[in-house]
Structures are given as C-alpha cells and as structure tokens.
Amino acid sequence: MSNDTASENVEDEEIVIDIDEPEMTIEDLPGVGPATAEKLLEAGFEELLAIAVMSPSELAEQAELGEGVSAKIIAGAKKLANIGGFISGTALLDRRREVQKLTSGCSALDELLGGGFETQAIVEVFGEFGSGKTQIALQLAVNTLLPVSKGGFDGEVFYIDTEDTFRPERIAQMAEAVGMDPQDALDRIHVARAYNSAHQTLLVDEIKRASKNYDVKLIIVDSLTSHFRSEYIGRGMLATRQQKLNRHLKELKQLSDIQNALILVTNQVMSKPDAMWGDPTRAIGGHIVAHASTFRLYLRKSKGGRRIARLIDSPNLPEGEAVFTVTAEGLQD
C-alpha cells in the first residue's frame, strides 16, 4: 500500500478521544477539609446540588457550621454543580426528559394529569373527609413499587403519617390486586408517625439521610397541614405558621429535584361562609401551599360511591375533571 493510500485511510478514520471527567464531590469544594466534609456527610449532604440549593442559615444549622463558612461552601457548590446561570430552553427540555410518570391505576385520572403523576413535582390533593385523599396516597405508594414498564418507578416509598390513617392491611389488598407480593410491598414502604409539626419537619431530614441507601421515588405527607393547623391558632400565629410551612415545603421540593422523586401531600379543607357563589370549600394553608404545589387536585364525593378529581392548578395542563371509584382492589375508572 502506497503512502498516499495509507494517508487517506488515516484521514477517513474517526478518531475518538475518551476523556473521563472526574465527578465532583463535596471534598472538591473550596475550603472543605476532612472535618467539614465529615460534618456535611453526617448531616446527609452527599450531593453538590443538595448543598447548592440551601440557604447559609439552613446549612449552618443542619451541619453545625458558621454562616460565613456555609455561604462560601454554597457558592462553591453552585459553581461546581453549574446551577448559578441561565440555560437555554433546549437544555431545559433535555432536563425535563428525566421526569417520570407514575400511573394511578385509573386511566381517567392519568389522562387528567397528562399521563400520570410526575416526578420533580409537589402534588397537593385536598378535599373533605372521605373524598379519597388517603386512598390515592396508598394506591400511589403501591404503584411506585411496580416496574417502570408497568407504569411504576421501581423505587422506595417514604410515608409521613400525621393523622394515623396508614393501614398496612389496605396496602396488602392493593398489592395483591396488581399482582405483587404484599409482604414485599410492605417491606419497601417506610412509614413514620409524626406527632407534631416539629417532628414532621425533622422526618424530612431522616428521608434525606435514608436516600444514601434507598432509591427514594415517592414521599407522601398525609396530611400536610393538620399539625400546623392545630398548633398555630389565631391570627397572631398565622405568620409563624406560614413561615414554617413554607420552609417545610421547600425542603420537600429540594428532595424531589435531587432524587427525581414525586412528592404527594394531602391537605385538609375549610368552608368559607362568606363565599357568595360557587363551592365554598377552600384548602388550608392559603397561598403558601398553593404556590408551592406544582399540581393541585380537588376531590369531592359524587353519587354511587364515585369520586370526582378536579385539576385546579398546573403549569402546563388545562383545568379538567376525572371520575373514579375506590374499590377493595384500589382506584378504578
């Protein structure tokens, strides 16, 4: 073979240089030595993104650091995690492709939500007693355990129970209905009873720590506002209640983004007697809960044991309604 021919073949070949960039960790943050890194790890901060989205005061409190040190660490984490600047709409669309959809087992409800309950979102479900809020929570807990091919997440569930409404017997019923071993389902659903609002918020930190060992895909808070409502009474306590509730919701949203998980919160309602027309039912928590929730579903009873779910808020879907029933096997059309 002539030198010219050899030269042409070399030019035709695609030369690929594989450069494996080392993944940045908290040890790479400026000013973070072994002692500080250990404090961050003990506080549950393993991912740069988890640090980047914190405020200096929150990081200082949780990791037992000074606010000045925390501010520097957060600034470094933002830089290394590359979240400080603007990104193109195309890049954001690529990121949105990571979002997963969870089936409810009810086609009408899935269609209402654009294909199912999605990750990286807080979904608020509110309605009167007996409207089906806890039943949706239990059904989604079971469905999360299903393989992705069957509309599940194949992940773990963490359930914060504030009203003692979680029933393992109901989980077993629903698991059998979808062809799952009830014992396996119960083993993968981790439940904690929250006895007050402070305990409720601390349990979110426990979930952060548990995410080191578990693939957390669904976090349920049933219900979100019951403790806050009973502990902070009167107008004089309203601002304090809303601030604590806002912080609680922000921490849940951070978890949903970091874990690519779904957050489902149920909410109580009150009647607004001064409403001149329309449905006087209003969700507890006011604008704080409304703005923090990505999707809001209002449930109400109908005739013949049916339930109606109305989508009243969504960033990309129109308002609409879906009719479903709650049977021994779970949610059905």
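Heads up, when I say rigid core I mean the largest set of C-alphas that superpose within 1.5 Å between the two forms. Residue numbers count along the first chain shown, from 1. All values derive from a computational prediction rather than experimental measurement. Compared with the form predicted together with ligand GTP:
- Taking 2 Å as the criterion, Ala63 counts as shifted between these two forms: its C-alpha moves by at least this amount when the rigid core is aligned.
- Once both forms are overlaid on the rigid core, the distance between the two CA positions of Ile73 between these two forms is 2 angstroms or more.
- In this overlay on the rigid core, Ile308 has a C-alpha that sits less than 2 Å away from its partner position between these two forms.
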Given for the second form:
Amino acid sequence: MSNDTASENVEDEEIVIDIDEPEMTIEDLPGVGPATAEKLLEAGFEELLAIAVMSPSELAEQAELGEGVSAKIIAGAKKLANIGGFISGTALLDRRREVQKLTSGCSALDELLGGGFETQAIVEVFGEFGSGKTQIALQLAVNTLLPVSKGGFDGEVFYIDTEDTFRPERIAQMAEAVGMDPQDALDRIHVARAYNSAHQTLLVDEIKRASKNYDVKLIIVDSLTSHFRSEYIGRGMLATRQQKLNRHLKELKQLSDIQNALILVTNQVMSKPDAMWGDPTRAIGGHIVAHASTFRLYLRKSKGGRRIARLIDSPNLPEGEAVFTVTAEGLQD
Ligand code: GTP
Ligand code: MG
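Could you please show the structure of the form predicted together with ligand GTP, as a counterpart to the form predicted alone just displayed?
Now the complete complex, all chains and molecules, led by this one.
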C-alpha cells in the first residue's frame, strides 16, 4: 500500500524529534533566579519532574520558599517536564526491540520472566531474610559477563552493596561453575559499599560517569531500602523518604534506558504484622517501589532448601511461580 512508506517517514521524524528535544532544567523555570535555583537544588530537587509532582505546601516547606512562589514553580515545572508526552507506538516498539534478556541459570525462573531478566527494566526481588535475594544478585552479576550466545550481556556490572553482603569468594565460585576465569569475573564486577542513603544515591551518579568508559549492563542495589528504612523513621518522615526513594529509582530507570541495562534491586519484607508492611506482597517502600519496578519477584523459602519465586503484577506476563535451589554452583532448577 502506498500509504505505508509515508507513515513510516512520519514515525521516523517523531523518533528524531524525541531524541533531539533539549533537556529542560530547573534554571529554565519562569521566575526561578539563581538564589531560588540554589534553594531547590539544596533541597534535592534536581529534576523538573520531582518538582512537578509536589504540592505547593510540601515544596514550600522542603525548599524553604513561600507558598505562592512554590505554586508558580510547580505550575511551570508541570509544563516543562512534559508530563504525559506522547510517543508513537512504532518508536516504542523500536526501543522494545533493543531489549535483551539475561539468563539466571535456572530455566524455570527464566521462563517465568518470559525468557530471562530484561534490560530497560527495574526488577525488584523481595522476600524475607535468607530467601535468596543476594544469591540471585550475585548469580546475575556473574551471568552478565557471559557472552550473549550463552545468555549473558557480555557487559560490566556495578554493584551497590548497602548491607556488606557482597562476597567475592562466592562470585569466584559461581564464575568457575559457568567456566569463567574467576579473576576475570571479579575484574568486571565493580562494587561500592554505600554507607547511607545519601551515599547510595550519589553512587548512581558515579555509575553514570563510569558508563562513559564501561559498557554498564547490570546495576544491582542490594538492598534498595535498608538505609532509607533506618534513616527515615516514623510517620513524619514517610513523605520525605518516599520522595527520595522515588528520585533514586527514577535515576536508576533513566540509566537502564540509556544503557539498555538491567536494574536489579532487592527489598526485604517485614515478617512482623503491621498495618503498613504486613502484607507479604507489599514490600518496604510501599507503592513507590512497587510502581517503579517493571517486574516484581516475591521469594519465599520452601521445603528441602528450595526457593519459590512468584511473579507479581507484571505488565505483560501471567502471574506464576518458579522453583529453584541455591547450590555451591549457584542457582539451579
Ligand atoms: P537477607 O539479605 O538477609 O534479607 O537475605 P537474602 O534474601 O539476601 O538471602 P541470601 O541470598 O543471602 O540467601 C541465603 C541462603 O542462600 C542461605 O540460607 C543458603 O541457603 C544459600 N547460600 C548462600 N551462600 C551459599 C553458598 O555459598 N553455597 C550454598 N550451597 N548455598 C548458599
Ligand atoms: Mg541479602
């Protein structure tokens, strides 16, 4: 049909426009001079989107501005942040075509995820202590180094460790099990210990810088929430905590899109029955983390050292379960 080529060109143009659009910053906001910009930055507002979703009173309090000024800034941010901008289905499909899938080494788990752990996505692995979250993280770190023909990404790994549970010996063990030189594996997995939530957030900027020299294909945050949970305690701190977590996740998601990389975050669930965190399918961080995650895997321990992973509210895959075990060699069916 003669229409086809014409419509293809239109789609191409739309993609180009999308990429070339200059990124607006808070300095572009009407009425924001250097002093106000400084206040906003100091309060942690680096992105228009973060401002656009605030209420005037929240912004006034957090950035120490008047409410009237805050309302104007928010209105400006909503316009500039291009909330709800449309992009063509074709452009979306093109991006989706770049998606790569990483094997976990366990076929049941890969199948549950529609063929493996996807790039351009945040995967949240949550479950109680000892359920296998860190073991999955370590295994995916090793597998990311594998050639694409073996289900890997042939890329580099950046691992943010908040609980000091990264074990190089375990990486070496898993690397040997897949026929990789342990030294080579350890060279390509870059680890940073995050001392608090602010440091954890800064490390993402560090990864952004590193991505100029390294082919970053997997970013792990183990655990995403532990620092935030211990630093922001009680109802009064909840809004601030959620806002900071939200921004952290947005930055991670942005990196995953730019790098065509996979983001794996772990999250613990409290066994203590509590109004906010009692439901096991509702991990720490509540709906902010749940909403930001593309895939959510809920892990639980079962008989004989088995682990059960359940896929929860995925955009395009049926809910289901996969059984795996953690052995000396790593994850197995
Ligand atoms: P928290 O971080 O405490 O919330 O737990 P987690 O979900 O990260 O648990 P983790 O991944 O550390 O799983 C711990 C379990 O993995 C242990 O109880 C062991 O069953 C298993 N495991 C850990 N290391 C090894 C190992 O070197 N060999 C074997 N065979 N199993 C291991
Ligand atoms: Mg752990």
